[in-house]
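Consider the single chain below, provided in structure tokens and representing the form predicted on its own.
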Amino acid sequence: MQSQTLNASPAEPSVVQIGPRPLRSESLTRRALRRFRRHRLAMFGLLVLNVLILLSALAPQISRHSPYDFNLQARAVEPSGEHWLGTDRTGRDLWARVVLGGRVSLSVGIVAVALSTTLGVAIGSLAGYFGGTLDMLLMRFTDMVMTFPSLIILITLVAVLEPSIYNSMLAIGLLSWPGLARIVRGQFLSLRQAEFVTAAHCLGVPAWRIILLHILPNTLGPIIVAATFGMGSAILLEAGLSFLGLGVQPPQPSWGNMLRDAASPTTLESMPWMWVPPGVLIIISVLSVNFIGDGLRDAFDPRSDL
């Protein structure tokens, strides 16, 4: 009797699972991507923007004519099978010029936004993390730049540097960072008191490492959204500068200087094919970028119902 008692093993407790198995916690990045994919206008804008980028990248391969060659025998020709969008007053093929001009306009937007984002993130992170005198100096400088009439300063800066595509990128990037700097500063001010930042301080982590590896990744959502909207503004600014003759210089085509070539009343009335395609592409590209920005904003917003 005693041996049976010693050899008897205690009964294992049975585990009864009630309800479905618990799901794994979804990462913030996956959740944002899922919410972005459900935003129909954002996906439409992304599709249109990718098509424009693809057309611009393949401009020489998909054009039957050179965008620079004059053909005086085919001046101001209406759209046809030979010239899909017609020709201008010097016989240059407008389809070839439009797709090549998209390469210029989109590249200006991307490079200018990259420059302004770098400046805005650097200034905003330093001001928000260290605070005190450095914060006051950087934010007063930011306020001073924001008070400038941006278009007038932009025209003056490009005129001083001589009009070109590279100077347009530089001027737009140097004047577009203050808004992003204030956004980044606000994010750093709210995150520098967080527990994970305090723990990193206690472990002796250097300040630059805390900024780059601990706080900055948590501010990528607002930065990406602001940069996306900034690209649309940069495309419009480049088109305005080129329209005024201070941006991309002939014979290099851009959507802005194509509109300038069609600015005469006679051309506007009798040759709409010269100004409708570049004008429509400016509208479509800016709307697409803004739709993407709306989708990213809703995707990174935890209060959104997407």
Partner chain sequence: MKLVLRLTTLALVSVFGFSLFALNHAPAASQDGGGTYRAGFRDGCVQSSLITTCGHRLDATVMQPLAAIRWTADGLQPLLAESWQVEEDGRVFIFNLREGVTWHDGEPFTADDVIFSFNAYANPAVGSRWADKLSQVAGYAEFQAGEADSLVGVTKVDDLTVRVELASPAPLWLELSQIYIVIFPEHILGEVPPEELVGHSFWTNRIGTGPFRWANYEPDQFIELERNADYFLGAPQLERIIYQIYSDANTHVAALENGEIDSIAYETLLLPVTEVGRLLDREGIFVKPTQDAGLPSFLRLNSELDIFADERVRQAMMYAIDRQAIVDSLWEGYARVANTFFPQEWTWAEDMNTYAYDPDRARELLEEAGWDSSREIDFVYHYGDSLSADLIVVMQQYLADVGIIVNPRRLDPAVINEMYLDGSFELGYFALGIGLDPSAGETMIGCGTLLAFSYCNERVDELFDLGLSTADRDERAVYYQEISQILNEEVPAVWLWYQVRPMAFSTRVDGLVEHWQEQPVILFNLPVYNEIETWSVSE
Given for the second form:
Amino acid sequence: MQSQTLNASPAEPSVVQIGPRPLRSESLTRRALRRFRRHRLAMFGLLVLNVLILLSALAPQISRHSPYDFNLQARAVEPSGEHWLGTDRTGRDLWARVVLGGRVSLSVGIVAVALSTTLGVAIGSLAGYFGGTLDMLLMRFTDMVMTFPSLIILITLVAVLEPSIYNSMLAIGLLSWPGLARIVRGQFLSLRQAEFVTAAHCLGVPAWRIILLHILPNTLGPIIVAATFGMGSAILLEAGLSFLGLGVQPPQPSWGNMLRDAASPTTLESMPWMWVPPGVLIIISVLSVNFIGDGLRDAFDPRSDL
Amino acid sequence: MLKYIIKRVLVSIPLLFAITVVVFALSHLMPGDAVLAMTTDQAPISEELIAIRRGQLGLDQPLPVQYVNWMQQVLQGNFGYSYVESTPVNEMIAARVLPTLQLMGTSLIFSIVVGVLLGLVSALRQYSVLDYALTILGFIGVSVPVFFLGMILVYVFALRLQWFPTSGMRTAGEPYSLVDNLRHLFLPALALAILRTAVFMRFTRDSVLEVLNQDYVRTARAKGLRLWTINWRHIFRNAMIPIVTVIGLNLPVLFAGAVFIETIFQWPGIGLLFIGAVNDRDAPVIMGLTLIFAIIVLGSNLLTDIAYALVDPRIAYD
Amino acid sequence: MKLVLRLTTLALVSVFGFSLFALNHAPAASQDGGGTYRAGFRDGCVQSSLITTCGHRLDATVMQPLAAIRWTADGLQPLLAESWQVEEDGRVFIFNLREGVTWHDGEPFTADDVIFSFNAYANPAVGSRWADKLSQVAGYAEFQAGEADSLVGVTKVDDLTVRVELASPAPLWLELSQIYIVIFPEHILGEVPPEELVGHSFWTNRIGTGPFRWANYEPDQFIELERNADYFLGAPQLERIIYQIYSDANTHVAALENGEIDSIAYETLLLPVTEVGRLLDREGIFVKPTQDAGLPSFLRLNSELDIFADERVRQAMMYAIDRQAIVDSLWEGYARVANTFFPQEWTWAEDMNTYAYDPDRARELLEEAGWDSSREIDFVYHYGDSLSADLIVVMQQYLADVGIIVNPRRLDPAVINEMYLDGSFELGYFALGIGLDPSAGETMIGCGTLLAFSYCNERVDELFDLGLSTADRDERAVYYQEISQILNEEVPAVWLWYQVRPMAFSTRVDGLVEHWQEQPVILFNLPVYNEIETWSVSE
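Form predicted in complex with the partner chain structure, per the form predicted on its own context:
Up next: the whole complex, starting with the chain shown before.
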């Protein structure tokens, strides 16, 4: 759904016309950091996201109840001092489930993005650095993966792999790298002719070192930006998969499957405590990630004179 | 130009071939098959019966043979017969293309018009309250899961307010009327449009801002050209380049986004067909749809590149 | 730029204006004749009557059997057969077909249609799911084995008389088997090769003899039927029936609430029990919460596994799950606790063990059986609704509480059916429509059947045979009660509950609510004579 737009395109305009950049990454990073700090929305997003991550990480410590223990005598209870967010239809504590669900949803986002970033960087840098036949083959492969509408193939892939949290991570990760691969390849194409690369080459530095230590640090900006936006769309994709019953499986909570379980008109009408928290948290977490992404993009944009 | 187009098309052919292999493999790697998916829990079925049905559908053949059979049909322009409905896949897809196009087209046009307009306003009034409000709204727009949005719209506008029907494409059994069709279209199209609007708005704003900061615009302003003249002649045209790209990139995504909305609204389009086919293990339909999607994506990438080339004369074709 | 702005404004204004207009546009009421009845219909049921288990609504209105189960009263409603004689204690049936019946295309209905249809169901090349409904007909075994090219037991006496001879007397054959067999037009399907019958385009444009004609089918949208003015039981009042197709249960419920459809019945997507309470309060909607005898739901055990070999382990699982609490809470009362397979009360033995919740007893039994609580059991199910997810989770914990660790996995039906076939599953949550009569249970629990796995009790098979040897209810009850007693003690599956499927109807349709109200119990998976020709819509 939202995936391609967010992870591929927003980063692209800044990349397409990227000009000569400072070669020493420290100053670049420092400048980016300084700019990022001045981006109010991004700082706000970072704060919110940190709170969410903290809550998720501490999930068991900050819940008075187990997220799994049902209580058929206390079903669908409104929020109270005992159950901060009320209980669901089996009487499970929703606060405990929401924070644990956050852990699940955020880790799907993080792992999927880690996977797609690794793939995207590896394929993009190899193609861009070596060029020629390898470039041609890798890029045709990238084209092919890009050609499959992500959600359509994601649904098929999850059906093949059997729905679960790990397979959601795997499937999302395996399908979201092509945009990044193209960006990285573009960067490598422009940088491999740069003087410092030629110099390193002449000194006999092995290719892998040039790729990893010389060129890659100079392309970190767009990679980080793409990864950030990618995380937002991975969280949304997981929610979407869960909605179709193909994502994280019960009893494990994720914000997506909690939302889906509350999708009936009765719940929407009279049990808002079941759907408002997971719904709002999905929106807030994706929003924060997108704010951060926006801030990072501005920060790494060499044309911006903020 | 022509040479460029031909080259692009030729490159796509081996790609398509590889795609057929992947598509075939994926739809046959799914555990279980169409016959097993049909053996519901309501009435037991015997092993003999399963064997008979498999034989009728050709599922008892080895996979490479099935692939070759399928490819022979595909090369003749038909995608075989549905395992479930027994109708030609071509017909099934053809019947769903118009509903999906209507839904997608409406939401796309709405979101392009509104998104570009708001983006423009936002850019021209940069750092105003309006700009901030629109920016934040836009961010929220892309952060809402589309199925959630659909659910809420149904609940509010169909169930509570009863302004619109909850689902379907038209009132069954009544002669087709445009008004009736549009009433059914409104909610699903709106759900899809909200997200796209936010995307287009964001992009328009960014690319207009970029152009505004270019030296020639500053020069034009300094020369005292009226703002609207500058906007139209200088800003808008140049800003269109990335916008066209984004629209092109969004075409295939739009089709995929239909999956959720079509399920929630029982919109008889391609997304609904696809979800049903995956559950039913209806391999010919899955393969037909995925292949057509792939062709659409290839096509729209090509169109985007051509449009890009047309809008920006600096791009060389070869 | 100004032009663009103006155009955009215009576009926005028109969209806005249109939405205002939409507010005042109520759904058009049809004024002609008896109106339109809009029934909810499940996605995927528009397949051949030869293979569907859910397309029977169509078979009650378009296609018809010789005789159907009556909606209310006992006995059978003569449809295409006007009367019949039973000879030789129920071994020979002679059907006198109704005279003057025509197919919707004007061709006369004759004995040839009946003979063709019986052979189509029984033909092994066709692969009909209902073939076994003809298994008692003389010559069925030979036909299935390929030694004969038709059913010798079915013969034409004259154009309006058909003689059916069974291999041995079956007094209940008409009531239990015949009613499933809807008759097809021989003049249309007669020339179709048997292996292409199931996939023939006829099924999306049917020609039948029923009160309604097939008018229009829009995939994923609706099936439209129109009045058959020449219907032999009198022209229907209703102008049209629309079967509106849904694939999502919540959408379906919303459509009923919004007045877009008139019924959610057991053959459509189920009405979620969570929605019943709200619908009960809605004006213009009639809810029939407990119509249904219930869908037997149970945990199916792979009896080939050593871990389930000990009867005490299986009994412990019955004690471990507080089924009554689950029925009262998660099911909101729309289910009944099951202690055996059959949902029909007359088949229940009086002194069956009720397995009331007793985790201590369960632990005791497990200890006696030497249960290894480190053994993790793969637990599969395929129901995608959130109630099922809750049920699974609750059962998982009840079992864990006594030391049985199960790991639930939701899989597609196709995958689960494959695990059934190759025997690779361990534990599964299932609900099975057993149908009208307990005799249908033989195909599910009898020795050597696909669903029974290696569970086999010869006494049960014997009793199933005895149960069909007489038509006398009291005598039959004795046999089935013994079966239910055995199944209650041996626990070949963990009996959970009979799922009562609530239904909801719009009071707009005269006849609809009345008839559902009168029907004592749901008869599953077969065309029912529902007097639909007498229904009408009052606007």
